[in-house]
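A single chain, nothing else alongside it, follows as structure tokens in the form predicted on its own.
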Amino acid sequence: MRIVVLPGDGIGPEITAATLTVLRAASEQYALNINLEEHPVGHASLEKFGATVRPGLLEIVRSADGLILGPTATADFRDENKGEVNPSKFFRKSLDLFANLRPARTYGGSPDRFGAFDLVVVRENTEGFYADRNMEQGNSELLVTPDVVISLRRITRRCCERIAQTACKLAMRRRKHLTIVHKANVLKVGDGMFLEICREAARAYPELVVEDILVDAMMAHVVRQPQRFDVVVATNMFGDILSDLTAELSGSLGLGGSLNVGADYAMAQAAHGSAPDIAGRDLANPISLILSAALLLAWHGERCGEARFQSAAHGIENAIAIAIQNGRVTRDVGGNLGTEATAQAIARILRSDAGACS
């Protein structure tokens, strides 16, 4: 398996290096023969090539089996005419990565304030209220006068259908419970279409238990009783907000994995940002990106019919669970290790019989 690795900005290089430590251990343990190919992106690329995403990088990514993107300083990149492209948006849009899978679960040994739970938010990734990705050219936020802004949201039948199918298929592999999150009582046309398409897709799976909840009510329900939920599907912005909330309920946003998936490509990406305030201080929690890389391995294994990649993904997840339970992690989740030491601890567990067989 050939993986292109783009370390990014801020804590990106640190947590990416930690993730590669674990991937190398998984490759050795499960005979994956992973080839890791690093390229600069973000500020490093801007300084070297004059663009945050240099010409030709997209073709390199397309020729690989997967992509790992570290956090980038997206707030710094404001003028695409000067090469300041948002790398996350660029790859999501260019590779048509329409589904953002955001699992959230609790771990023994981590603070458990809301009860044990295990759920996945399936977020539409290519349209909605995200002004930088739902127009062919330009931006869908319009400054009509100095005092008036109009933000346009795009909702299409095709995008609703494919995210609905992704969520239904995932729910069938899990606990067969699908929750559709929407605001169709107010956004009657856009969310009304999304809701109806999700319901229609779910009717093809009679074993599924299906419910729909207004997004504001969902925020209350998921805080009160997160274990009630299994697979949750939502439009882009609602899914983004909800997935950050569920990751934090699990103990930390640093425990939230994230995989962006399309028909032909997938990109592993941490659920959090580049955190420049702690960059270079060996404080950053690498688990979000490590979990995201595990999701990428599982996706590749399913796509290619190679069970060893899925076994490796489970092994990484088990090793992380053991590390958290034993306090061999960073301070934000109850340990006292630094970034790389956390990765080394997870890699050691992964290489042991406990990590491979748990």
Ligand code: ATP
Contents of the next structure:
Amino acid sequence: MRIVVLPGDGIGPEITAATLTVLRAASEQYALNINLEEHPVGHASLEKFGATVRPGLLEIVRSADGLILGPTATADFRDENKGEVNPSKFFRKSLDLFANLRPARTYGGSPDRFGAFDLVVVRENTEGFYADRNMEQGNSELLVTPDVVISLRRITRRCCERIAQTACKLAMRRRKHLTIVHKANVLKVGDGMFLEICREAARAYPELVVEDILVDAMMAHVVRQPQRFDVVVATNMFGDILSDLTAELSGSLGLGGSLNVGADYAMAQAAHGSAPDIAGRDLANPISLILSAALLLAWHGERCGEARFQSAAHGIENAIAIAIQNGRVTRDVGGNLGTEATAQAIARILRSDAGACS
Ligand code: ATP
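I would like to compare: after the form predicted on its own, may I see the structure of the form predicted together with adenosine-5'-triphosphate?
Every chain and every other molecule in the complex is listed next, the one we just looked at coming first.
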């Protein structure tokens, strides 16, 4: 498996290096023969090549079996004419990675203030309120006068249908419970269509238990009783906001894994941003990106029919659970280790655990 690795900005390089430590251990332990190929992106690429995503990088990514993108300093990149493209948007759009899967679960051992739970937010990833990607050309935030802004949201039948299908299929492989999150009482046309299409898709799976909840009420429900949820489907921005909340409820934003999936490609990415406030201080929790990389392995294994990649993904998740339970993790989840030390602890557990299982 050839994986292109783009470390990014802020805590990106630290958590990416830590992720590679775990991936190398998994590759050895499960005979995955993973080939990791690093390229700069974000500020490092802007300095070297004059563009946050340099020409030719997309082709390199297309020719690989998967992509790991560290968080990038999206707020710094304002002018595409100066090469300042948002790398996350660029790859999601160019590779048509329409589904963003964001699991959140408790592990026991981390500060879980809301009881044990295990859910996945399935977020539409290509349209909605994202002004930098919901237009063929230009940007959908319009400065009408210096004091008036109009922001447009795009909702299409095709994107609703494919995210609804993804969510239903995932729910069928889990606990068969689907929650549709929307604001169809206000956004009657756009979210009305999203809701109706999700319901319609779910009708093809009679075993699925389906409910829908207004996005504002969902914030209260998920804090009150996160264990009530299994698969939660939402439009782009609602899913983004909700999944930061569910990651934090699971113990820390630093536990938020995320896989962006399309028909032919997948990109592992942490659910959080570049966290400049803790960059370079050995405080960043690498588990978000490690989990995302595990999701990428599982995706590849399913695609190629190679079960050892799925076993490796399970092994990594298991090792993370043990590391958290034993406090061999960063401060945000109750430990006292640094970023790389956390990865090494996970890699050690992975080696011993996989050794014990084989
Ligand atoms: P960006 O502008 O790139 O989105 P941000 O700091 O605004 O960066 P996040 O990176 O999502 O947004 O961080 C939000 C908060 O969560 C910050 O206080 C940060 O320190 C914390 N945080 C984010 N990721 C991690 C992590 N991996 N480990 C520990 N804390 C984290």
